[in-house]
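This document opens with one chain alone, in structure tokens, the form predicted on its own.
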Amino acid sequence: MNEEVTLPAVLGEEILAHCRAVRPEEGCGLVAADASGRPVAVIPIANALHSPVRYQMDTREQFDAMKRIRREGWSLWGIFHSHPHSEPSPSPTDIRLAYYPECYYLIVGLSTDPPKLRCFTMVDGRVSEAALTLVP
């Protein structure tokens, strides 16, 4: 881990709540940041695959979320999804489909109680974990 990332605890709780609510399917969504780069909003998006092992964001909801991010003057900070039955580590599919190198990838592992939330960067197939701290 060579990078430290902070996320407001309230946003971390929103991510966990969404992922728990859609379990046993993988939950997914976006995290937006303000002009200073500080995460300010979680935007849950339906998993169009309704799968416990894969996710694909609903196209319409993702489009609407990106419009909202632009309208608010925000930027895309992160992409999150859950692993309902396994550790929160990037799968080969997660790595292959990591198309946003400028974003953080947050993965929730729901196989433990409490769930684990981890943060990664994925660039050209290279994965690095960032030390994630939830702040008040």
Second form
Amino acid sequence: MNEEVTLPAVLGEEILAHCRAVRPEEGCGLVAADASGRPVAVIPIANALHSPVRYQMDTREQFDAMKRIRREGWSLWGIFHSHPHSEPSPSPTDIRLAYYPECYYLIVGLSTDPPKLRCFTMVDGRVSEAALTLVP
Amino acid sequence: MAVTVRIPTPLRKLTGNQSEIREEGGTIREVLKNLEVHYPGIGERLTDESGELRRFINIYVNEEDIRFQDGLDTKIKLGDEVSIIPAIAGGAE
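Next block, the form predicted in complex with the partner chain, ref. the form predicted on its own:
Now the complete complex, all chains and molecules, led by this one.
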């Protein structure tokens, strides 16, 4: 774990709130950063699979979110999803389908109380965990 | 005719980091063929061996998903915006 990543706590809470709200399905969504690279917005997106063990973002909502990010002058900073019943570490499926190597992948684990939020990069099948700090 | 093609970040290393490209073609299939000519390697990321759109690739013309139109044969007109959007997916199992 060598990279340090900060996320405003309010955004972390939004991610957790969405993932709790759609449990037992996996929740998912995007995190956008402003022009300086600071995360500024969480955009929840429907899980088109409505599954407790898989997610695929609803295509239309993903398209609309990407358009919003572009129009706001933001960039795609992170991709989050939840593991409702297991540890928040990348599964073989997560690694195989990780198509955005420049993004942080945030995974929420809801099997513990309090929930866990961890941050990874996944590049060509290589996973690295970043030290995630929630900041005021 | 030329249309604007929006390139998603995972494919920009193949386009010299360009996020938007002007490309010629009367259908999406023709636009993708021309993209491959100008940016070798991008074609196989978008279509499979049989030339069909890969499962995890979505393409929109303006506001509409081509899967709900004529797929790769969807016609495009001057000024259209073509967006390539890799699906975001995964999960615990």
